[in-house]
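Take a look at this single chain in structure tokens; it is the form predicted on its own.
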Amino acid sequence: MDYEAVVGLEIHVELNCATKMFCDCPNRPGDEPNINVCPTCLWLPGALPRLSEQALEKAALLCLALGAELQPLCAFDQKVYYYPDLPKGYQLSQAHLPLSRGGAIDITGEDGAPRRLRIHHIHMEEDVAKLVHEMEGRTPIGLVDFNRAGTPLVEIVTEPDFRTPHEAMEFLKALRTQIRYGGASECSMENGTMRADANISIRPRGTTQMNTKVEVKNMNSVRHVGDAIAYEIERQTASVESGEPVVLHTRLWDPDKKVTSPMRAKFEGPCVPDPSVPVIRLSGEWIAEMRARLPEMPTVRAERLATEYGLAPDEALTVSADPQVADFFEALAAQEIEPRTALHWLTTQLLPAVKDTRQELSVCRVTPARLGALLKMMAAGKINANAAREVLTRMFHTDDTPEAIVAAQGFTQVSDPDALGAMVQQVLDEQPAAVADYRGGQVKALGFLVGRVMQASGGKANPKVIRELLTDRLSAAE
């Protein structure tokens, strides 16, 4: 029999605050442990939560960017359960009103066909505390850090509309890309502030029925999501196929292994509401001026830069995936650097030099106006491609000017065709079979020999008038 998957997601995004949700706490979880606390995020008895103006706000302009409906009426509520990570036995949510329903992200199926994936509802809860497990000697202990406690989180919980594997990790990404927009999270899987969970279940293909689901919880990369889903979906459609029925529980995803484990029965525990976080009302004047405070959205942008720009309707995605990366394209573009050029320089080598160095594009040292300026001196023939990488990695070392760098490093470049002429022609002696082979209809010799004339002039030559010297010289007559 043929199987389908029916999967929904629940991902859960911390807000990018300076204080936790319901004290004011520092909002800093990798900080020394225990550090960033009170009674509040401690939850000792008789400490009261006072909600975060700054964690609704960023709240809400994340439900509006993920084009869901804020409602002007959401409380939060006690969703008990009983774990060493939140001693008071119950963490504050949104179970029966939430901060916003309705939403979707669109995107492009495995066939190339577009889909549109619903999101159910999103909202606010705060973040348990950090378990840590040590041994001490030979004996494992277990140790709390309530510096994550009182994180503020929101929950975006989708219908079951996805299929694949591959809708799921599209999902995540465009989700992903909404949200920075927005400005509440930097979503960050590998660092924490982005985590997802999957609830999977099978059926027949062609039927509408729900079965029993099976949730992995707490997967920190798209990749793992991804991988969890497709093997969930092979373990489960085994079991069936055997004879086995698939019961409701909650497993984790092991990445080295790629296989998913069991990790405890499926625990709904009740949920009241809170009284001591009064109802939020929402009016229609606040709700509009969030709406207002939502920049230009990535496919909006997407389609400006390919029209104002002449980008290809890919390399606009490409670029408007990433808000950081978009800025920095506009504002370098705004320097009367060529769009195509400032494209390239920032897509293939500024990016590529950021990961390397582990650094934020936003705060790396290398920001527009100094890349404009190396980029102009190469347009001016002042220094040439091989140069400009050169200075390019030692801007990330130092706050000098590129023509500073330039000087210093002695990398000005060469245009003068007599200074050239010398060692155009040694190369043209030290080469005859070259010379024999583009003379006999191999152009591609050239590019040879202006290989041989960069490297004779130390990289400092500039190619453009030493290809033009070569083809005049080997046009003439022998």
The other form holds:
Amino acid sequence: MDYEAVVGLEIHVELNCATKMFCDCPNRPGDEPNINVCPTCLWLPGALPRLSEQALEKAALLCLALGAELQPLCAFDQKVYYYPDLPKGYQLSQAHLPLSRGGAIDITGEDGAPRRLRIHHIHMEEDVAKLVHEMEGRTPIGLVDFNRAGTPLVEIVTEPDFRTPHEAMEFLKALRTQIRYGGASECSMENGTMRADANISIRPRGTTQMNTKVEVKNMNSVRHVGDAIAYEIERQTASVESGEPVVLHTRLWDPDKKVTSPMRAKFEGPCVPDPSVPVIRLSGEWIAEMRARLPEMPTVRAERLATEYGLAPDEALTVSADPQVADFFEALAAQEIEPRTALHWLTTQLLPAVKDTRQELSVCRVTPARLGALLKMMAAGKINANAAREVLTRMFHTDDTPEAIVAAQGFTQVSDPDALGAMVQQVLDEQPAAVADYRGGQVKALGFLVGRVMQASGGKANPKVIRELLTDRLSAAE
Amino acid sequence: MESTFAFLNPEPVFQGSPHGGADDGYLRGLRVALQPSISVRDWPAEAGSVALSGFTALEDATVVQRLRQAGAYLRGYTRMSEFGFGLGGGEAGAALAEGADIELVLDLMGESRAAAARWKVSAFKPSYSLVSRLGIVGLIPSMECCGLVAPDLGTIRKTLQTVAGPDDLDFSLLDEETPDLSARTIDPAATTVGLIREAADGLSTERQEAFHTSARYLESRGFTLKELSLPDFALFSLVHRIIGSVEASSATGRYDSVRYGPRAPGARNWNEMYLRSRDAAFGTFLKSFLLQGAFFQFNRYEAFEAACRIRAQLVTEMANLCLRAEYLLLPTPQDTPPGPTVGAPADRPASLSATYAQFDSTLFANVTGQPALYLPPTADGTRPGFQLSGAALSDGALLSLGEHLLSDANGEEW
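Would you mind generating the form predicted in complex with its partner chain now that we have the form predicted on its own?
What follows is the entire complex, opening with the chain shown before.
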């Protein structure tokens, strides 16, 4: 029988707030263990939660960035379970009255047709403490780090609209981009600021029933989500075909073995309204104020970048995927750098270098103004591309202007034919074989000769002038 | 003789020391007894529970901070029932006979008013959201409140004025200005007191008679009495029992003996440690309440939801009654004899049902959040006891009504 998958996603996103959700402790889970704690996030007797205004704002921006509808009334509930990561015996979450309902993300399906993937609701919740399992000699011990307890999260719950791994991956990529635009989170699956769980079931193609689902966790990249769903569809299909029923449970994805393995029976604890966090009423004015804070969203921006700067649609989408990159690009273009040059240098030189040096584009030393100055020198023929790359590398380690670096390092391009003539002649004399190849019709040999002259000039020669000198002399002396 | 205090302030009795209280504060020199569910920094805030034994408060509760600032002297912690639920095992009110001018008693279902009835003093349960709960080791967050028990209403009013009002650290408080808590003149001829007919249903003949005596006394003092009807009055108890137990069940979830409280020995893993320690930490009576809450939470959630709906209805119905009469007269709490002699075994009610019967006339105010005032009868019988209530946040007026009734106890024949 032919089966199709029915998949829904539950995505946790950590909001980039300054403080935790219900107290003033810094929201820095990665600090030295248990230093960002207080009576509230340790839930000592007498402590009361105080919902952070910033957490509410960031969560609302996230909802609006995903086209979701903020609810006029939302409230926190207690998700009750007993575990060492939860000192008060319940997690504050929104089970009955979530922050928003609805919303959708449009993607392109594998067949090229547009697909709309709907969001059921988005709710706020606090994160729990982190458990670390270690050995003390031969005794296994569990350590608890409360820095993460109470950090602000939202959970995005989708409709079961996904049929293929591709759709889930495209959805997550678009979701990430839109949330970053809203400024609510960095959404890094690698760093754990975005976590996606998938609920997967299968049914005979063409039917509409909803069968028992299996929840898969522990995928820490978009690729893993796709792989895990693909694996689970195969596993469930084989299981059903061999007559074994699918039972409701949770499985963990093993990225090395590329398989899922059972973890525990899925726990569905009761949720009761929390009496200590007041009900939240969002006024129309407040929602309008949040909406006004949202920047131009990525798909809209991509269209504008394409028409305004003549980028190809896929280039425009790539640039607009990250608001920092798009801002950088537009700042370069505003300095009258040719858009294609700007795009090329941004995507092939700057971004890889930023990644290599483990910096953030928005805070690295290479600002749009500095890169613009460098590219202008190149456009004016003052330096060549090789030198420009060298200067760029140095710009990460100094605040000197590109002009100063060029002057100090002697990168100024040599374009004087008289100065280059001697070098050209010397290379022609030293490379009779290449000369013969070129004259025998092997045009590629010219590139080799240009390279030798560049080398002789210490990389400073203007390759265009060398090329002209070489072709002149090779044809003249025949 | 053993003191009714479980813990006495190690600071010397008030001499104007900065720790004991300010020299010129509003409550200068007032000796306040506290239940150990009200956090005082470095004091053993054990809330009458083994689960908290050894726990020392890290911070002052907001009410404590305000009492200190106003110059009050914190006398010590009294003995209280387990988490203040009911009066069994505790000695609420007894501190007044041992040198305290006022005692703060956690009011979950009427404990402050019932304690006052026992000791023939006055008690006031403020409106919900008027007094900060920060630092209160609670059990039923949506219903509990610091009750004030004292022999005179002037002390109660001054203390309320001190502790009430917005607190940046308790978001369940009013954002608005604190309502007027000052004394005002009561003109009986222009004042209507409502009497809820069904509130007397099911009471003993003796209590019914006392209720009607109180009503006749008010008439004799010139007030207009209006009979009101709330057919659902009996549901207050049911709603309290369901919602209160569910909240208590989750509120006590944090007592797992990990950070404080005794750990039961012999557990092989954390789960067993939780189970055994929690089993040993809670008394049988409280456990029956918590288990009932867990039952509604896990097995009868729809009953809990129904209780929440009924609660909202009751709040509306009571608010409507308060539009028809400025004040409400209700039966007084069950007049149990004065507490056990100090150190004697606890007179713990046998069951939840018995406890709920004891508080049947008081818990309405915890369900709705409105204020309630208990006034004791005079020893010579010339004036009966009262339980009075009013609309939410009418605390200032309600206390004035009480003051009016007490000021002229030797009034006309009635």
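The term rigid core refers to the maximal set of C-alpha atoms that superpose within 1.5 Å between the two forms. Numbering follows the first chain given and starts at 1. Since the structure is predicted, the reported quantities are computational estimates derived from the model, not experimental observations.
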| query | finding |
| --- | --- |
| Rigid-core frame, C-alpha of C17, shift of 2 angstroms or more between these two forms | no |
| C-alpha of C41 moved at least 2 Å between these two forms on rigid core | no |
